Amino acid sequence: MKFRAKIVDTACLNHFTRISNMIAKLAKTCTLRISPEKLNFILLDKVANGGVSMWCELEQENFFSEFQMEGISAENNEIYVELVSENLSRALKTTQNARALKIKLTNKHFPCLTVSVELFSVSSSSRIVTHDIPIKVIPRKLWKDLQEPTVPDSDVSIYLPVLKTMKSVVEKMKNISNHLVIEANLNGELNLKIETELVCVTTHFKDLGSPQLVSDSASQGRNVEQMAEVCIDIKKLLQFLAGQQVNPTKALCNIVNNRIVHFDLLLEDVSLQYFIPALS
């Protein structure tokens, strides 16, 4: 297995760093999948056990000026490694005002993802800061458990409000309850609701729009006022909202009634899917 890549464009470098920071907030450890066209950051906890899942995908050609990789074989030209997300994020913090970034797979007594940052220097010689991030290579037999999650048919699909606004609302609600109900309908209405023995608090968002009204003929027979809802762990929702560094160009919330909520974000040229299962 071989992998080496290089970023020289400052905008690409900053964007890749932001993505890395986001992943570190969303997942303590994650799987990095390297293929000839794409990089994926993957977290697939078992939904049955109440775990969240994440699938983040970026096209390598949008970031890297050089990209070379050889998977475990010609038929299986992919590499899967597990790493601590914070280690990558911390290594990339040194890329501010960097001239170039190189990433490669190495073996230094143990498998590593080596991140080399070439910094501008006052003298003609450049300084290079190197980080060796320990990784665990995932064997081929386990790859089947790390494929893109299938998205169940949603009862309601709705555009999200500004995520910063949503985060500030959820932060206040977290002080009252551990559970939150997200409910929405095809009329563009989204409610965030908490109920305890003492208090019931609901925040209403209106006129958000629903892509289903345009695209899904099956939804035409559905009552647009009818709410679909899911009750989730409020901390898991807050973790997702806190991970967003920039407001996405597209943000969708898909609700499967009483089963799961699926967030689908487009951040410039990076897609992020995030699944939070309903509380049983």
Contents of the next structure:
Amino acid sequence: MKFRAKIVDTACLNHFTRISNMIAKLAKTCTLRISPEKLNFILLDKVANGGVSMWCELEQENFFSEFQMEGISAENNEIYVELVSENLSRALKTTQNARALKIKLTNKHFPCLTVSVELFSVSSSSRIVTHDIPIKVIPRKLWKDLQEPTVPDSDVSIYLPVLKTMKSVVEKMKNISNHLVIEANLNGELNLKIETELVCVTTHFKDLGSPQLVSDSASQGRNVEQMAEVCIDIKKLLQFLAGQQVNPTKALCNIVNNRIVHFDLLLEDVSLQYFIPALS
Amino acid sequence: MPLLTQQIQAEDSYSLVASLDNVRNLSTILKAIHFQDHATCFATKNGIKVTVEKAKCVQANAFIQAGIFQEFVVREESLTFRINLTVLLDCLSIFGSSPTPGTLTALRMCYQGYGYPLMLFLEEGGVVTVCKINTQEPEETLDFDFCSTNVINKIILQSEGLREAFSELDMTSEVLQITMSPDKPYFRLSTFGNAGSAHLDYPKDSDLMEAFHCNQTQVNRYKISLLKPSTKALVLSCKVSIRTDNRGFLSLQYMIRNEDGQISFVEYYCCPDEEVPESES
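Cool, the form predicted alone is there; where's the form predicted in complex with its partner chain?
Okay, now the whole complex, with that chain kicking things off.
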């Protein structure tokens, strides 16, 4: 089992740092999957903890100038490790003025992900900051629990509004209520609703557009005005929105009536999927 | 848009309709009196007065004149209702508390009358939020009976002169002692805390002093915990009028200029701390 990778391009380095910051906001601990082509940050929460899932995927060649890995065996050429996501984002804090970043799998009394940041320096001697992040290597037999969640057939697919507006609305709603109803239809309307004995608040977004073809939905016999809705934990939604620091290239929301809401984001060349199940 | 038509149809049935192009002109003033969860609102054709009280000893009033609103209609003599101010403020700032340059949140506020909820329609950049806040049975508010004819001493200060003093008050002191006098020290703030006493004097001819009308030396003590909330109004204001009457009651009037340059007033009344006779202590 071996892994060693290097980033030298500043833009790639900054982007990778932003991704790790986002992951730290979305998940306390996550699984990092390393395969010859891709890196994945994975969170598949137990139902008891809210059942939120995250699947973040990036193509290694878009980031790394060097990338060598050897999985646990030739036929299972992958590595799964678990780490505290904040440790990685903290280790990458110093990359702002860095020349290069090296990541490798090491064993220093215990398994580590060693992150070395080579800083610019005026003198000829180089300065390197190294973080050893403790990790837990996940054995082969548990891999099956860490596979990409299947996206259920959604009732309504709709593009998300500006995430910043959505975030400030949800932030205020969180002060008032613990859960929120998110509903949308094929007519490009999305509503966020809370209801307590004191107050009812509904925010209406319109003209959002849907990737679903009207002819498609017509064949399914769905009225364009008909709302699909899910009641979810408002904190989980806010966590997802707070994690978004850059405006995504594409942001899609898929709703399966009373079951789950699935957010599908494209951040430059990184894809992020986030699933929040309905409250029972 | 069904929402809008619904609203227009029902327009006649509302006893209060008020619209505002910039919701912050309302929310800022309300924040200045937000030291308790609940507030009582009185609306007349002149505007809205919002009152918050604590411990039957301090009362804050915010006046939002009809002129602040772009549209203001009250169809009854007067309207009174109690509302959760924390929730109201969360609703008013639903699109964010800090202003984004170039974007304004517009507000339309409607109230049908006793027993009905207060309806808020907020709009920013084509996104509409509708809030229905339940109102409560109004409670009798205190009458401090503070008459300008009974005022003994009055000072008008530029707020910046008081801002620092209030933000750095020694909170280990139970009281703030205010001395107002035609002679030295003219205007003095004193605290008596764990680390000792502190006195802050303002000379009569200071640039910060806009008006000085003191007729008689008065030394009164006020619970610092009751005065501290008024700092919220102080930081927003440009001028403050400090008055005491013959019973030692304190009135603080803050003049607040909004983003459109209009003036609103927030007023705090506070009763003096009772003197404990020597024999009892």
